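Just the one chain here, the form predicted alone, laid out as structure tokens.
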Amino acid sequence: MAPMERPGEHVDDLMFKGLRIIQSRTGFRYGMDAVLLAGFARPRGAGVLDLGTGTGIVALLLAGINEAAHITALEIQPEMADMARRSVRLNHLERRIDVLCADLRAHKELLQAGQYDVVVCNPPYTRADEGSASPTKSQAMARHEHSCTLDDVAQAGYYALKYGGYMALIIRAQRTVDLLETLRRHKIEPKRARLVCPRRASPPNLLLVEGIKHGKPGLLWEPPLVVFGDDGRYTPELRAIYHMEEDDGG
């Protein structure tokens, strides 16, 4: 069989259930935030929607975590959607993951209302007019709100979720209020949250949130997730999320 990757791309081993992913050598590549989101989300039920899948990393990991799930993955950038589709074929997951090259803001034309048990999203972290410019278009689209805002993401999530369905997201900690307020305004009640700290004594830099469509008020804060221990290596919990063995690097 001919290689799935193209010039300028590379196949990376996810070290989890034999999964692999095709990525650009110089453009956008998935980061820790995507792995943390997949580990935090609880893909209950069979219907999962991944908004802004990028190269498909969260969809692939969720397919490995919940082998009963069928995942629809939306990605606005054609080249990224194509890369995600090829990763799906590489892993023989064509029957379980559908990649749509589409704008999540057109969710009413793309999706059936109330169809999904779980919606996940790793949205752009930075407002379009903030932060430094990204070196490539794919990185700029992933990091800045050029193609969608938190409001757009919440609208799409509410529309797609079943009553009582779950939505899981990750965002920079400095935007905690923005995210919680946006979810509540769109009737996705924040129910579970977890801060991510680089080290035990460091302030948090990321926030994981799970909300329920038409859920009752009441937010459970889980203990912070610490990435690095005092020895400079990944903590045991972080290693477990990455499915690392103790003698792996880190």
Given for the second form:
Protein chains: 2
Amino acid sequence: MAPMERPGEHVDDLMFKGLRIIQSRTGFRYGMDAVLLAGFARPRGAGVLDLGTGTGIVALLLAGINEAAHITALEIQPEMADMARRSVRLNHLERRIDVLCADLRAHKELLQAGQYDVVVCNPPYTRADEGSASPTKSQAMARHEHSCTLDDVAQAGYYALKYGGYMALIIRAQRTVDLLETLRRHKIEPKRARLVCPRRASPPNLLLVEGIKHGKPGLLWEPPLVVFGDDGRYTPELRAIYHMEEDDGG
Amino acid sequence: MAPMERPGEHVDDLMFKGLRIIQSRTGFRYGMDAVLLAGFARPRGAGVLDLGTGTGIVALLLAGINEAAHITALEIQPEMADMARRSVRLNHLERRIDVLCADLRAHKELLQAGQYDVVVCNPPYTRADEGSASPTKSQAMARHEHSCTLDDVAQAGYYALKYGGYMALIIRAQRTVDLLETLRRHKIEPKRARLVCPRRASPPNLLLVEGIKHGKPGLLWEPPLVVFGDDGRYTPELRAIYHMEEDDGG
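Next up, the form predicted together with another copy of the chain, please; the one we just looked at was the form predicted alone.
So here's everything in the complex, that chain up top.
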């Protein structure tokens, strides 16, 4: 069989249940945010929707975490959707992950309403009106709100979720108000949240949030997640999220 | 001179700049939240407004922290306002703290618009529609939204603040969305926030937020504040907020 990856691409081992992913060597590559989101999302319910899957990283990890899940993964950029689809084939997950190359703003034409247990999204971090330009178009689309806003994401999530279904997102901590306010406005009430701090005494830089469709107000904060310990290595909790063995050496 | 305190009251030493406070022995007594709020609020600007001062604790602490401040302190309950006023006299701060017995919802009749640099509020923690009844009426009014909601507080703050002025609040962490969303809706954009964790690995239970009138979106999270160290004593940072000497013995 010919290799799945194309010139300029590389197959990376996710070090988890034998999963592998195809990524560009120079374009958009998945980051810790995707792994944190997969670890934070509720691993329950068979119907999972990933809004803006990019390389497919979150969908692949969720397929590994929740072996009962069937995942629909939307990606607007054709070259990224193609790469994600090849990663799905590489992992023999064609029956469990569908990659749709589509704009999530067209959710009403694409998806059935109220069918999903869990929706995940690692949305563009930066408001369309701020931030410096990313070096490649695929990076720019993944990082800036060119192709969708938080409003678009929440609207699609609300449409797709079952009553009481969960939506999990990760965002830069400075956009906390944008995200919480947007979710509430779209009737996906933020119920569980967690700040991520690079080090124990450093300012949090990422926020994980889980909302429940038609949930009641009341947010449970989990203890802050610290990435690096005082010894400069990943903390045990972060290693557990990455499914690293204790003796991996960090 | 006759003692300032009345039967059933006690004078407590704030252990900071010689300040003392009169409190009921059995009714509402100030808690750590008040001290955290005073430590978090920006100690700048001469015009300070304390919405719902209760015993006067935050106003007294702010008078000690910022010696240039003139503080207007509103309190709706006559017996609490009287107690706060007596604490002001006890500390010879009559020229720097005015206690008004008034409903903050009447802010337009009470206060000049756009005159304050800093507004602080330790609002009722519990939504009017939830929580168990407090044992006394003064406790109930201080803890539940019987006399004002977050909306009332934000409206009064917006009215009173100068353009670019700061509003600082503390609330139970589970009301994070209520507070952030309310402030933004009233054009007091949350700009700085901090979660308070009882212990390093425990879920945060309090949230400190500072908003800026007409500020731009973008929230800076400070590192989480941990109350108790692994040794069971207050952490050095908490001790600093309480202005405790290192050799106080915790």
